[in-house]
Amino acid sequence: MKKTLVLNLTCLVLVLFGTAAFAEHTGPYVGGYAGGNLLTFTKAYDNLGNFNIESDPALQYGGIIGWDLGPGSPVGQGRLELEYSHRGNKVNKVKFSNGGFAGEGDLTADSLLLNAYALSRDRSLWSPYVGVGLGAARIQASGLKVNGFPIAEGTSTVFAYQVGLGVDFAVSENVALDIGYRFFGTVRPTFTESNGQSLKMDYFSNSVLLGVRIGF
């Protein structure tokens, strides 16, 4: 019985922890992902001046298409990919010099973006990635009031950025699970105020995603 439990736990943990017994993946892939996203620095800026808004933590979610950079790759190991993602946050309150206020409404993300990501490969089916991406968000704002009072509405498309840094694990040639850290950011959209004046937002979020891609 005990020799049994021993040689399955050494099982274990060669299999998680042990040298590759496959080629790594070379060329296309499509995968998904999903996490938790929170937004931060929310601040908002009008004629009267700026306050912040702070929303709920929320799900995030996306998917991918892209290309495994091998060993012979000229430009090194990595990937590039095609990244479309959904951000979506409900505002909770709204911070104004002489206090916080209820705050209502939604704030959600949908980009676009180009990333580059390189890859730390070895005989290890675990790989460490750092990477930036650029491309583009259609930012709306659904919604806002405080103290039930309307504050802003309207969609605004911006330039958008990302820098993420992860691991990724090797399930087999073909399959790899994601586990990583985004910081995305957008210059900032601008909205209609509900007495037709413009409102900019900063937008910037931290995300810890798990995904996994699929090799063809």
Second form
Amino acid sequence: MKKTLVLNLTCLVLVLFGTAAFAEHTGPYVGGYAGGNLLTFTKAYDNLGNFNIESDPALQYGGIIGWDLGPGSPVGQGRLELEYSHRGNKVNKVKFSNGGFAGEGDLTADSLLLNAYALSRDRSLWSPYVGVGLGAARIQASGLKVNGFPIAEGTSTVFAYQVGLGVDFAVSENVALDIGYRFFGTVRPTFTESNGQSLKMDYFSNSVLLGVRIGF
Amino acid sequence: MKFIALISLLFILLLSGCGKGSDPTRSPDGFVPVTSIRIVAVSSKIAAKTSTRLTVLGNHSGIYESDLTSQAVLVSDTTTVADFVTVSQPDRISGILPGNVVITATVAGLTATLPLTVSTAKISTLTVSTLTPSVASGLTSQFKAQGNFDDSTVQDVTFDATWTATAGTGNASISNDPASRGLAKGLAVGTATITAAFDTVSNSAQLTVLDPILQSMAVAPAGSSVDFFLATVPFTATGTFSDGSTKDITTSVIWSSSQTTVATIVVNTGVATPTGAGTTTINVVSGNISGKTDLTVNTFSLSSPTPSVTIKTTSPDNTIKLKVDAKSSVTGIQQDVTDKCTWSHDPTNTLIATVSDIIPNKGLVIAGTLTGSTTVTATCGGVPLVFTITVTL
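Form predicted together with the partner chain structure, per the form predicted alone context:
First the chain shown before, then all remaining chains and molecules of the complex.
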């Protein structure tokens, strides 16, 4: 029993920290990912001042289509990809100058970003990466309320950006797993308050994602 | 891709502090509707000839209350008994004659009422007090008058009293303006008497007026530029005091320079000495009052009429006094800065020649016992100038 455990652990270490037995992928790939995201620093602004909106962590998912830049690429190793992502967070609290109140409603962001990642590859199965993305996001505020009274509604399409870092794990020459962190932000979307005033809002998201990419 | 990596890391660094929250500035007013209002008074009974301010609170759907006094319209149903007669304070109700009234407040279609009694109570005694019995000349102290009435009620009559200030060994003024009634201001050092009179009663308290205190200071010359070769740059500090007076406080404050490689300053005189090109902030402080200004020392170049010299090992030709000039790149003026420089010789060639770094002999080269060549360096404001010294027999 003990021998089996040692053998299994040895195999796991060899797999995780061993050297690649296959060439790095170059060319097109598709992929998908899912993970958790948390909105932070969500401050809302209108003509009377500002207040904070707090929301629950939520599932984030998305898909990617891109191109692996392998060894010999004139711009270095990395990835260029188009990414669609969906985030939807439920509002749970609204903080005003005179205290916090029960909040409700949803803040949803659908984004389309062009990402560029720089990859550090060696003979290991693990390849750390870091990159940026630029694009647009459609942010929807639906049913935002404080203690049951409406705050704002609306949809706003705004410039969006992202920075990310993480590590790829090469399962085979054409299949890679990816665990990474993303910081996503947008220009402030504008919504309409129940009294007709406009309401602007910060939108910043932190995400931890697990993904898979399949190369061709 | 290295570029992408750099940009990404830069973004992460920048965004790591992005948007970190400040406290909200807005209330939920406007989102949560007001469903009712109420009038709040310190007391529902006031004596005739006295007054009190009312507060109108709005109930936001049972969730919270907010002060809506400024939005409220307040009226009395019997204005001969009590009325809102103070134009600058429309929420202050004044008792005119004994009787009962009903006060009505209206905010956005919502109303509330408050019964108020104007009593027949007469004042018995008056107490005059202040939380700050001593103030610097030019500063203020809020006095309060508290009336004790014959029905055992106690009422703040600060607004309803008439205030006077009587000069003693010092002097003060006191306001009867509705916006600042009972606010005394120290005018001259010493003690003044502050008196409040209400109806048939009056009482007094003392106000001690102290020496004026420093409120701010200005440093001159402001934002000046000077050449490196200037021996000194005198700064002055002018203080503005609580009584509005101004005084030269140059020698009673503490001076400092943020960049001593640009200029040093004498801590108790404000006399600065340029030490190199650049900009420094001249700071001055006295207690918790401070001031500052920038001093720029113009860039300059060094030169010498004798960058290479030959001397002999024997007297009288075994010494030479070197000279350094600094030329300002801003004003174009050139001056001798020999004595502002630090002089040094090659420590491995001291048997060939040495140089003095002590005034008045700065730059004086003395030949040693050996012949040969060596160097001497004058460092002026951080800028070096190297001389070649040749010693012959």
